[in-house]
There are 2 protein chains.
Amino acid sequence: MAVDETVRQHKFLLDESQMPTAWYNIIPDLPEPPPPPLHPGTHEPVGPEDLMPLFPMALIMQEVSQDRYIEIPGAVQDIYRQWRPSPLMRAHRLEKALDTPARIYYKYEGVSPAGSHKTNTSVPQAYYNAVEGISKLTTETGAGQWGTALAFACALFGLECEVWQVGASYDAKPYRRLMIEAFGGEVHRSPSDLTNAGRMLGANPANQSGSLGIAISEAVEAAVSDPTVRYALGSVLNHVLLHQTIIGEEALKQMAMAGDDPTLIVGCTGGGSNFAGLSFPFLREKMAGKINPRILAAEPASCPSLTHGVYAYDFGDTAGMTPLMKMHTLGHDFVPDPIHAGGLRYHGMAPLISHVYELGLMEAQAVPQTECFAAAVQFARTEGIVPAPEPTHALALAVREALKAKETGEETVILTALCGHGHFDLAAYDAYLNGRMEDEAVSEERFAAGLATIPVV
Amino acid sequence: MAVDETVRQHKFLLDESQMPTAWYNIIPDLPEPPPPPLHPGTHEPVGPEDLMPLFPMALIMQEVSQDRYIEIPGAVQDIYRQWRPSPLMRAHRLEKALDTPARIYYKYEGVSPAGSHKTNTSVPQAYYNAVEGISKLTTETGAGQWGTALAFACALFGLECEVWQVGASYDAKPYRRLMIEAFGGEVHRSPSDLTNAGRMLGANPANQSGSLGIAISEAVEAAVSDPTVRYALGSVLNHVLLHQTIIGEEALKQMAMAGDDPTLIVGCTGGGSNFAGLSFPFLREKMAGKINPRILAAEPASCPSLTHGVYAYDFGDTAGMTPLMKMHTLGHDFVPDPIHAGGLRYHGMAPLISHVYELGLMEAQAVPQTECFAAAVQFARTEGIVPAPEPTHALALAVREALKAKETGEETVILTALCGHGHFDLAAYDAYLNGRMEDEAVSEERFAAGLATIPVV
């Protein structure tokens, strides 16, 4: 068999000493600010008194910052640089199977210890917590990225660090449950019978396969009853997203290593933290009129916030304790289907990037998981890397603008954020492989009804 | 808190265009030849004839070559390039951890797409076989990491792969199975009524969980019985350890970045080939009189073929198809305890480190497990990277070093062989972390009893 010799270049890597020192913050380069949270009792700005028992006051500091760049502490560097820059790939095997003239590079965040990009953000919130004299973190998860990534960053600092798993989760994925407590955290099936919440909430029948508002609910009573413990989340705020920017202020130097510039960059939408941090690098230069790529966040079609939702005021969480935050919703009340994409089921979209979907600088697609499930497989088999069930929703558009290019022929060069590895999803795999899969059920009706619980401000 | 700003080298990076392009021989370096197999039935040596229905001709040739270095082709060096140098790591937080003035580096081969060093050799066997027309690749796999590389490296080039899986860890790690499934390859739970030796063995019901015995026989099996099918062995060949040399080649020019010279090499050793590849180049130098450091294998307690058994001819399965190959060995009939470190529960060690450590080129440890988890969860809880369970035996030493200079003050300079990741052997974690795990039962009757079986040649 004739087998092809070529010596190609795959990676294009940074050393240490090149990594980024500093997030992007992307709020004073927009045209206008995003709208401010409201106090759910008042309906007035929250101020940062409010926040208090949540964060600690530097990220409540940078959760409204006018800086257009935030210095990352030595200590935080120091533990990024052990996997960090993170390297950008070039999809040579991809293409061939696709027969594209597209170039596809994609950003790997698997590299991380937790494998996924969450513990970009998991570091400096366990750091702050610490500089700040905290001792515990709790929070919640679903299938457990987020957990793992924020028990790694507690391990370093020395604070415990305390989750609430969606029951649900819990008991079909043991396997992210062991890395979170090989890591040192304590994991509890939510809901518990540690939290007031808990114990309510679980009376209910119906609510013991538990969910993350449920969860959410726990990890914030847990943190607001002890003066040393505070609450950390894993996406949607603006420092998260902050945090998150090191992806694309690095890819920015990785294309310049490739000689390449981004046609297209497609990033999944959870909360939004993953598309974010690689997008708004490129945006800041496309809003200078440096490059000019397409920006398209892609969502599941069980849960499009952005191409089903409204722009409006809506709680964070399903109980309706959190502030209320402008963004694009389903509904706080919405609950979409069981998808094995767990990181996109978030009814809600991150405030500032609704913000900037509004302001016309980006585009979303939502695509059905049986689509993104043939892009992994045919990811895995010429690549290598089995991807997360989230980020196949963006190979998925990738896929389908390759396929675009080889028919019109126009130059694409696309960017894609693969921001962790599926060894906890295979279940999912199995499930695609087997014929067991099946695309979402979305009806207006459940939009609708989802929709009319976003309350009146 | 007072947290440590200080901001540290931690990986030792190489460029794609600085890796190795050759693989290292070591046999023509050495003092004298290894003993050659021998054919079971006539005890003569085995020829190349004899291999053809088993292995295409150029890793034959690969097996008996007198030549230093061997080009590896270019198709092989693309792939390598994927994730190729792999990082050689300082571990500054274990260090800091154990308080101790050694300087421990690690070389991290779970990078790779299958998660450990396995596709080092899994992509040239592939490659090799493609060249010559070969279709399909047959092999067994115990836990899964030789099973996940095998899929990898054929769905790279066309082949199909047909795996045997040890029936009891084919009902406890779905996971392992459902990656070689992503990857394209199929898997049989061994015993299976697929072939003679499955149909035959597995009529005996103290035979249904399986061993890798009965699933080598399959795999050898279906591999002879259909001229365009070829077997595939992922260790102990020195083809296989010939392949795995990239390791070392790397480390040496990672460790001169670093500017430091290793005292202690260490790495565990199943069936050797992760401990030759990191540790034959160094070795060379070390006989160049170019560098002096103590070469260490580090096996389980359950398995010591270096430290307990005998150096002499044996089979190379349990049910004595195999050429006989002068190894130390506990005997082809040794059944070690079910320990969780499912790679190094081989009864013998590679002919060609057996050879080297007859030579007195190296030494050997064996560590009971227990104490190889609780340096493994402190690796986890200071590294961030949670490992499988055979590099845990070099990781335990390793400590024990790193405690040794904390007493004597003595300069130690630590390198060891970070094989793979543990994410699919998390279960391992938690029997340790709950209290579940038990060392191995090490009996002088039992190892007198696998002895006995070692055949009179």
Second form
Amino acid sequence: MAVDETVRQHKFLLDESQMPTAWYNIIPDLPEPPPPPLHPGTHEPVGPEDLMPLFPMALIMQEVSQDRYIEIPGAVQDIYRQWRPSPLMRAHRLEKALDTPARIYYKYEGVSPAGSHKTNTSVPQAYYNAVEGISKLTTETGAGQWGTALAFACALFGLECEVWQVGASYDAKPYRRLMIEAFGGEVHRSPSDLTNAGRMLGANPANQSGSLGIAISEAVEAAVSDPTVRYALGSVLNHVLLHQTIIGEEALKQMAMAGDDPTLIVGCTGGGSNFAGLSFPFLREKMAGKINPRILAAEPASCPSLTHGVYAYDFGDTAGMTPLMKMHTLGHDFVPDPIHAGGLRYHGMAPLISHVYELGLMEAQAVPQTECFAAAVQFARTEGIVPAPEPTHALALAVREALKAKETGEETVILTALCGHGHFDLAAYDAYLNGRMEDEAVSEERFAAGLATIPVV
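Please supply the corresponding structure for the form predicted alone (the preceding block corresponds to the form predicted in complex with a further copy of the same chain).
Here you get just the chain by itself.
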């Protein structure tokens, strides 16, 4: 669809009445169902009773649902309206700086109270736990965006919130910790001495920078030891990806307002919720033959689970406490380099995204962090938003594709999710702007050591 370039509209807004009232579940539309999670002891598919120590029943049912659409509760919709629908922006000034004929759009999720897309799932997770009478949630956080979002949601529903923050991010991003505490959350550096998993894994000096896998182990252990406490995860699981699809559902309407169809959808991937949230509704339309965009995941070169991992059953945490999930994984013992995109330092990819990747419905590329921050600075200086380190990976690939369009003259319409702002990540920008940022080269030996820990199923 050709857009009228005489009308230079920058922002495409929906009113509250146009906010989606249901989340989209892609599973019924896939040509093959995804493999089920397995019990770590029996290797049999897990049942609801296996997950009840971790999650409320409503979320367990969403995890296995075959319903194409799941209604968003009214109480959740009321809170969403504080920042949703979020804006879709046309990056005219970035296009001009790149001297590209490509049209670049970004869906901006940094308008949420926590400054990222994570509130799209933290609010319903806190809601469903509160309805079932749970008094406290535990979780992990990488960069701190998820911990911030969950602390915000817990405050709204009167729940306590306890957060294990990956050590490298805890040290580098003190203002993330302070924001979590401002919302009422309690924060621990991971690995900590508060859990058996933390003490065991922290005894190894190689683990001192922490990882999402280690922090998950600690948060899960704390949850299962108390029947009044449950665990909340900010990515990876089906119900989390489900909640994020409100991003893509809104973006479909907004792209129609712009009179444009994307030829490329690109999003950053760590656990995968932001990428799924943007891309799954568009993938539905692609599978229905209505549009035909390339769908591209951008991941960090130092933690490339899709492009360098293997598709196998593995633990979601380092200590081996979670069910086994079929996913692209670098091995649950793999501890990524302490890159600035702390939210992408996860050894595995969401099982549902891994399955979609295996079906050939999407692509993936790994990007070094200096290229990401070069794109971030150019974006900040043209569009006026300082991005969080995570979406800079998608911006880097968007810039690559826009420059390619300049060479080929091919019509290119790029849509990406700017999943959060970088107001609390300025130490990373300091490192880049002052020449201290390096691209970590992960050796094949390190990859091999991580892959060797994958259990035989």
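Heads up, when I say rigid core I mean the largest set of C-alphas that superpose within 1.5 Å between the two forms. As the structure is a computational prediction, the values presented were derived from the model and not from experiment. Residue numbers count along the first chain shown, from 1.
Comparing the forms between these two forms on their rigid core, the Cα displacement of residue 189 reaches 2 Å or more. Annotation for residue 211: C-alpha shift of 2 angstroms or more between these two forms, rigid core superposed. Core-superposed comparison between these two forms: the Cα of residue 200 travels 2 Å or more.
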